[in-house]
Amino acid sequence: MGAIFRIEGITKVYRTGDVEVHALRGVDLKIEAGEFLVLLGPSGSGKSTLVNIVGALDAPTEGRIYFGDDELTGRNDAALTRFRRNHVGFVFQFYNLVPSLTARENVALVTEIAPNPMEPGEALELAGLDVSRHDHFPAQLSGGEQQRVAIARAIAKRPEVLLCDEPTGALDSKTGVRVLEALDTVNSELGTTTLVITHNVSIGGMAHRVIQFGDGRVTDIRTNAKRIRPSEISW
């Protein structure tokens, strides 16, 4: 299907006074449309920084990044905001739901501003939330249910790309499997290019490719000839 992202020589340096922190040190990577990628590595290895740059939440110090044939590096804030709004969905470890809104209403926040959205209920069902829970408030939902609402909110605008930073980090194993099943469904049924940051090495088994990070560099790339199901993951 071709590359949806081309990342060329990306570096990221954070400066505090005279102190420099090199978060990325010359990363080159192609991400294919429709891939499910898992990014592994210790804290501080650069994986979250790379995902933030891919999602246009941060800018590289040097290097270039392309979305299809369009270069993202050098764009102004308004253009990057449009890119995020139109093309990218985000799922984080903590759900960031509006507590005074129901699950359906939390998803509707996105569908009201998207050009071609799903119905909120459709997105919630795709994310695996039982229809009987759609009109419950976040405080009435379990952690796994809240994460599925967050996934539904991220996919409701039909983004080409879904970026997930430790989406199961705050969940027990049983609930984590259900969340991973929701992400796998989104990838397979919608063809959404999906990047998942995790510390759980076993989750790499369900990916098309596993990208290993260390000291700001890609240290290894592994392709899975056969992907495992989320239910087969060891916790």
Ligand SMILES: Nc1ncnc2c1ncn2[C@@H]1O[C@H](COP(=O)(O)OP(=O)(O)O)[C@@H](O)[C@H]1O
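No experiment lies behind these values; they were computed from the predicted model shown. Here the rigid core means the biggest group of C-alpha atoms that line up within 1.5 Å when the two forms are laid on top of each other. Positions refer to the first chain, counted from 1. What changes on going to the form predicted together with this ligand:
When two forms of a protein are overlaid on their rigid core, residues whose CA moves 2 Å or more are considered shifted, and Val19 is one of them between the two forms.
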Second form
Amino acid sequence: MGAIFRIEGITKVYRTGDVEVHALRGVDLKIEAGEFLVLLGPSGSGKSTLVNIVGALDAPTEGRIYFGDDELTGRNDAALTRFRRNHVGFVFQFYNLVPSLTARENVALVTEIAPNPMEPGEALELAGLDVSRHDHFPAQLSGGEQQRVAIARAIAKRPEVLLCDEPTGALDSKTGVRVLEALDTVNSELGTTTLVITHNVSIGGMAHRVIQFGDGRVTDIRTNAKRIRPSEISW
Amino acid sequence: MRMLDRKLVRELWRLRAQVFSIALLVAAGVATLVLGVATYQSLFETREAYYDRSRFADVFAQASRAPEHALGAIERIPGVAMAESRIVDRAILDLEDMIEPGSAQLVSVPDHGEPLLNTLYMRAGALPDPTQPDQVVVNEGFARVHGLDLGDSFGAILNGQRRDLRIVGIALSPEFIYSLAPGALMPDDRRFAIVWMSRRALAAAFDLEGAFSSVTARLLPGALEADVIDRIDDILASYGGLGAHGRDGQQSNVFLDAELQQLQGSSAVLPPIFLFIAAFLVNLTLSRLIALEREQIGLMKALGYSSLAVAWHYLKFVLAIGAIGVIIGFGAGSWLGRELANLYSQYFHFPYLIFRVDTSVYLLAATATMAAASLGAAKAVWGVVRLSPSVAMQPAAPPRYRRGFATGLASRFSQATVMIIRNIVRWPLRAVFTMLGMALAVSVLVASMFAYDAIDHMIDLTYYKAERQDASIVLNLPRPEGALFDIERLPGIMAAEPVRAIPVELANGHLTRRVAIDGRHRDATLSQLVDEDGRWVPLPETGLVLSDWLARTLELQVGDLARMQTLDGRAITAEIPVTAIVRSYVGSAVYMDLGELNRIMGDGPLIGGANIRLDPTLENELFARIKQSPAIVGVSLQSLAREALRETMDENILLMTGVFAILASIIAFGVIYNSARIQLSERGRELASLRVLGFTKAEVSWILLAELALLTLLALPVGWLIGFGLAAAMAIGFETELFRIPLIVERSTYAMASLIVLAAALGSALIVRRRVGRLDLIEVLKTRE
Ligand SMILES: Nc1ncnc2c1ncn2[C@@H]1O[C@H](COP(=O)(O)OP(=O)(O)O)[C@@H](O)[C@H]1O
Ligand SMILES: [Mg+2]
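What about the form predicted together with this ligand, after the form predicted alone?
First the chain shown before, then all remaining chains and molecules of the complex.
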């Protein structure tokens, strides 16, 4: 397995008016294909910023980032859109489903524009959403169910990489575990490289590697000798 | 893009109340344009078709007695397609249901067959039988007012002889779409009739066998009217010709022209402004509505949709709203246009209506609104699409409020009030646009309602300040000044002032106008000159006094010399200085001292009639005497003239502006309702958080609605100002030879416009307040930081 992402000297400065925020102060990282990574760190330490840059939702201020042999930095909006459409799946803390579309339709929203997608129903099943709920609107689903729809939507296009920003952040322990199980399944069955941001240190146990963040930098990288199963995690 | 389309349909449904109210805004703008143009265009086309089908003449001439062979000479004039001779004269009518005498224009129809020109449109009956000299056809308006039908009779005095005339036909004529008695300002079907009789019968009554007194001609395309008129004048000069004229001197046509022009004024000025305002408001509203979609736009970009695909999605959203509005607008506009055109065609006595609207109007209306809507959406979508998806998906960063002047206030006001003020100061542009939207709503109301006051003022000035006589008496021919004593001796006459009107062509260089110079005594008080405020203006000893409209038309100023030539066959010419210009809203009056006028005419001290003040208790006796007096051919009562003017104004202007006022109210409601709703969506989270913190529903509503209330109050004076500007544009649009609408906007109009807008604001506030009660507090606690 070769590196799917190479991140070299990434910095990110946000400017709002006269205030400058240094969200990332220089990050170097190699991510292997098929890896399950967990990003830990205090709030505001730059985890989301990094993941957004990896997923081409945002551009770094300095540094380079490679997807395989292709450099992502300096590409235009159309190329980045194509990259997101073909290779990246996102799961957000607040699900971000389209409220006017049903679970199945939310997934179809992505499969319609992806080159080699699964059936929406198949993706929903893989993400663990009960068949009886496939035609419900987001408002009719619990938080955990909504998050599983979001995961189904993210994986339905068979992305190379799945980016999850605090996917269990708004969920209780029991439903959170089911979401983690869905992510684990996708990682092991489809071989999707998976990055999960979390506050929850115990989730780190299910990762291949745990990346520790602090003040816009990677402060520590730990490789798990033995991964625990999601069902062993609780909070 | 199937899923996006599904999303589109569902969101249109979810936002249906707003979608509908914005669509209504579009519809109001579109409908106004369509109905305005449809009404005017249809009536214009109908007139053209009617003139054409009835072979309405191009040139008209009168003589005292022209031999029939003169017609041959006229027919041979190059450019004349056909000409027809006839006998035209006047009669006094004695009608059972009228105490005062009426008068009639007698017009001959050929003994055999139909008229060649100016054919009659028979509503009932047939043309008179030439062997039955008392058979007549009358105009429909006259028959209707007096309840006359086929077979009925009425008395008439023809050439001094009383006859009973029997109605065998009721007709419309292109020549008398409006029937105005000579010298009258307003049509009056009660006291003035058009009576068609056989040529043989009229020739016998007026001793005109083998001769004619009127000729009309139709020209070949491309013929030079002025040349033909000159040639006819030459031919008729030795037979007492009174000067030929074209359609622009034909009373009914001139009047109809003026009416159509006023209709065009109300349909050409206001509707484009309406459309523009509606478009502006739609643009404003949609751009705010789209801005609310920021997170969804960010999400779609994150999922891999291109900026173009996202933009197109929202463009479709607004185009759908626009299309709904345009369709409603087309439907409502066409329907209202047809109804209005129908009403007007009845006022105008058209025999039929040709409803016609240029497709270009629909195209213009649709393009303008769709473009405005699309631009509004594009502006907003582009603003969001340009953001990186990660930023777009977060709620907009908390705005940086400035403490500024609100700091000092904070100690004196509640936190809620400080929030309101800071919110306005933070988004000054948005506040200004919201305010402007409401101001425009006020202004269209002012512009569509001001005419009511203006017409009141016009009538007050014309009939209560200037023309204050109770009636005017017209003599059959100019008589020596002593005739005034005869008039004064009639029963019920409390005062009489002599007048003499001379029809002339007034010219300045190449600019000419046919008018009547109104000669009167300098000390006359019944009918007097007034300025704009109704204050008396003395009649100068010498020279001409022009109404401001005529002065402008002829480009004459005080001190300039005007050329005049009488139209009475004597063609007396003179150059007279303009010595004063007065304000006048009705007609195109020219005044002069009677003595001076008589000097120019050179026929001694004569009068043509008198303005009188009446003792109402002796009115009946007076009218009875006048009916028997051959020297008096007409009496016109000011009260009737005033009513006729009022009616004409109601028909021409108030009907149309009434429709506009309703559409303006719809616009007002649409703007304010949407401002409130969007405001609620934009600040829903913030307001729900306040509820969570323990603010009551009333307090939260206050924060939201007080801002709107403040903006509404600020909008009122701005709206008055813009409204006055629009009213000024309309007043110019209404200007015709016959009437001008003064630019007077009463306080009551401003008040009414403000009340409507305040009512719309209150209604919207109540709806929004109910929604504040339903804010989802849990949702707020669950999501985001
Ligand atoms: N769009 C933005 N504009 C300004 N500052 C931002 C923006 N996004 C993030 N930040 C700032 O960058 C820093 C890192 O944020 P983030 O990557 O979200 O941290 P984490 O996900 O680790 O909590 C924080 O201080 C945050 O306030
Ligand atoms: Mg974060």
